[in-house]
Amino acid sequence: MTTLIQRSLPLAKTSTPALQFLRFRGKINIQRPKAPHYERARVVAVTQPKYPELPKAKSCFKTRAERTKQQQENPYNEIIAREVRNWLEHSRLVAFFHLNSITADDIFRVRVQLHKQNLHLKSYGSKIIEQAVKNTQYEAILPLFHSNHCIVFSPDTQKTAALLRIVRRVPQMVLLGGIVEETMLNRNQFVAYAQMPGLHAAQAQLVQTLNQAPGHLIQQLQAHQNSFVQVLDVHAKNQVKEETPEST
C-alpha cells in the first residue's frame, strides 16, 4: 500500500541533502583582511558616503604662546613659590642635588637622617622654582632644575660637613652646587668650604695669631736687656769667686 502511494504521489517522497565540508588552508585575518577584487573595490569606493567637512576652530591657528597665555595660573603654585622664596631667604645653607633613580624608602631614610641634623630635604617642580626666583638674586640657579632634583635647606652653615657625610652614602644624590651666606658656590668650592674649620676654631686661631705678634715684639725688645743682665750676673759671680781666695 505504501509503495502504491509513493508511486502515485512522487512529491511526498523525502530526500536527505548531501553536505560537503571545505577547509581553507590558512586562517582568516580579521584585522588585516585580504584585499578585495578590483571590481569589488571600485564599487566599494564609489558607494562610500562623503560627509561635509567640519569648520576649523580658530584655536587651531593660534600659536602655543597665545594658548598658554589664556590659561589661568593655579593659585596654589603661587603659595608654594612663596614658600620656596621664604626657604631661600631664611636659609644660610642651601645645597642643590641631581636626583637619580631612587626608591621612596631610600629617600625617606635620607630625609630622616638630614632632619636629625637640622637639614630639610625638599623637592619642587621647575615651574614653581622659576616662579619663585624670577627677578630675584637667586635667578642664576634656574639652569640647575632642568632634570629631577632636590634641595637641602639649613639655617646653620656649620652643618655642611654633616650634609656631605650623609650624602656620601647615597650615590643617587649628586651634588651640583650650593649657596652659603648668600654666596653661590660650585661643587668644588662647596666641598672646600666643608673642609674648613668651624667659626669658633677660626676665631681662636685668629686670636692666637694676634697674640703672637705683640708677644714676639716684646720678646725682641727685651732681648738686649735680658742678655745685658745675664752678662752682669756672670761678671758679678766671677768677681765673688776672685775675692774669696784673697780673703782666705
Contents of the next structure:
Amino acid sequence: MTTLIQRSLPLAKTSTPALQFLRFRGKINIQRPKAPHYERARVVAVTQPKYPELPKAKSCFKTRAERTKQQQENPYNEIIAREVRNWLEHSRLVAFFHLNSITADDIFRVRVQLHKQNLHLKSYGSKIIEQAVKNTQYEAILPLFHSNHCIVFSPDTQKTAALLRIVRRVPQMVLLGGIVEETMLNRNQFVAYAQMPGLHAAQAQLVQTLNQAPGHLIQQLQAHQNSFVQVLDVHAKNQVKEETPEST
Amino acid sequence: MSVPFSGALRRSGGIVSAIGKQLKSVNLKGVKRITVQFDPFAENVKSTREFLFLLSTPKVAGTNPKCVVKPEIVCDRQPANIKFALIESAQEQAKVKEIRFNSDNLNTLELLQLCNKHVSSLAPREEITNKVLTKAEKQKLAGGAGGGKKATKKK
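Given the form predicted on its own above, I would also like to look at the protein as it appears in the form predicted together with its partner chain.
Shown next: the complete complex, the earlier chain at its head.
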C-alpha cells in the first residue's frame, strides 16, 4: 500500500536523512566556537539588531542598565502619600524632628513612651512627602526633610508639654518646628506654646481680668458697710469677753 | 611611539566612598565641645544636618566620648555654622581657642575634608605605656641571649 502511494506520488517519498552523530559521550564545546565562514559571518553581522541610544548629554554618567531602563513610578508611593496627607489633616499637633544616629532599641523606647501619651511617631521618605504635600497648604514643611528626620502626630493639642518632656531625655531627637491647629510654628514658638497654660486656664484668666474693674467698683461701694460690720463684730466680741469674766 | 600611561588604574567609588574614607580618619580627641547651629527653614542646611548626623555616629563619637555635640536651632535665617571648642593642649598647638566653619556653601564631603585638615590634626598623640609581652615575644627576647644551647637541645 505504501509502495503504491510512493510510486504514484513521487513527492510523498520520505527517506530518513543521512545522520551524522556529533556527540559521543564527550562534553560539547561552547567555549571555543569555530570562526564562522565569511559568508555566514557577513549575514550574522547584517542581521545584528541595532537599538536606539539616548543623546549622550543626558546619559553621559549613567550606566548601561540605567540608560536602557524605563523609569516607572511605583503606585504604592501614591498610597503612602495619601496616608501622609491623612495624618497631616487629622492631627491637631504635628512636630518635626531631626534624627541623629540612634539604635532601634532606643527609638522603640521613645515610640512606646510617646504612644502612652497618644503621640504617634512616624517617618516617611522625602520623595513621598513631597508628593503628598506639594501644591497643598502644607508645602512649607518641605525643607525639613532633606536629612534624617521623624514626625510626631497627635489628635489633641494639650500634649506639647508631655512631648517635650519625653524628647528632652533623648539627645538624638532635635526639634525643628511644628504645626499646631493649622498654624506653622518654628522651634522657639513651639516651646513657648508648650509653656503656655491651656485654653481653659487662659479663658479663666480673661474672665478674671474682665471682672476686675466692676469688682473694684463694687468693693468701693460696699466699703463703708463692710467696715461698719467689722467694727460691730469687734465690739460684740469685746462685750462677750467682758460678760464672761464678770459671770465667773 | 607609545604614550606613557596616565590616569587612574582603579575607578573611584563616587562621593559616598569619599565621605566614608574621610569619616574613617576623623579624630575628635582635641575637641571638648562641638556646637552645630542652623536654621532648619534656611537654604543650604542639608550639608550641616548631614554633618551633624555623621558626628553622632558611634564610631566618630567613640573617638572622644567626652566631647559633647550640641545642636542649636535658631529661627532668624542666619547662615549655618559649626564651632569646635578645643582642649588646652590643642589650643596651644593651634594658637586659637575655637575653630568655626561657615557651612552655608560647603557640601558634606568638603566639611569632612576641612574637619580632618584642621581639627583631626590637633588630636594629641597617644603614647603606648604598659605593653604586655606575649609568650612568643618573651621567648624571642630570651632566645636572643642564650639561643645556641637551646637550639641544639631541641634538635
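Only the largest set of C-alpha atoms that superpose within 1.5 Å between the two forms is called the rigid core. Positions refer to the first chain, counted from 1. Please read all numbers here as calculations on a predicted model, not as lab measurements.
Item checked: Exceeds or equals 2 Å, Cα of Glu182 between the two forms, core fit -> The answer is no; the displacement is under 2 Å.
Item checked: Shift of Ala192 between the two forms at or above 2 Å (CA, core fit) -> The answer is no; the displacement is under 2 Å.
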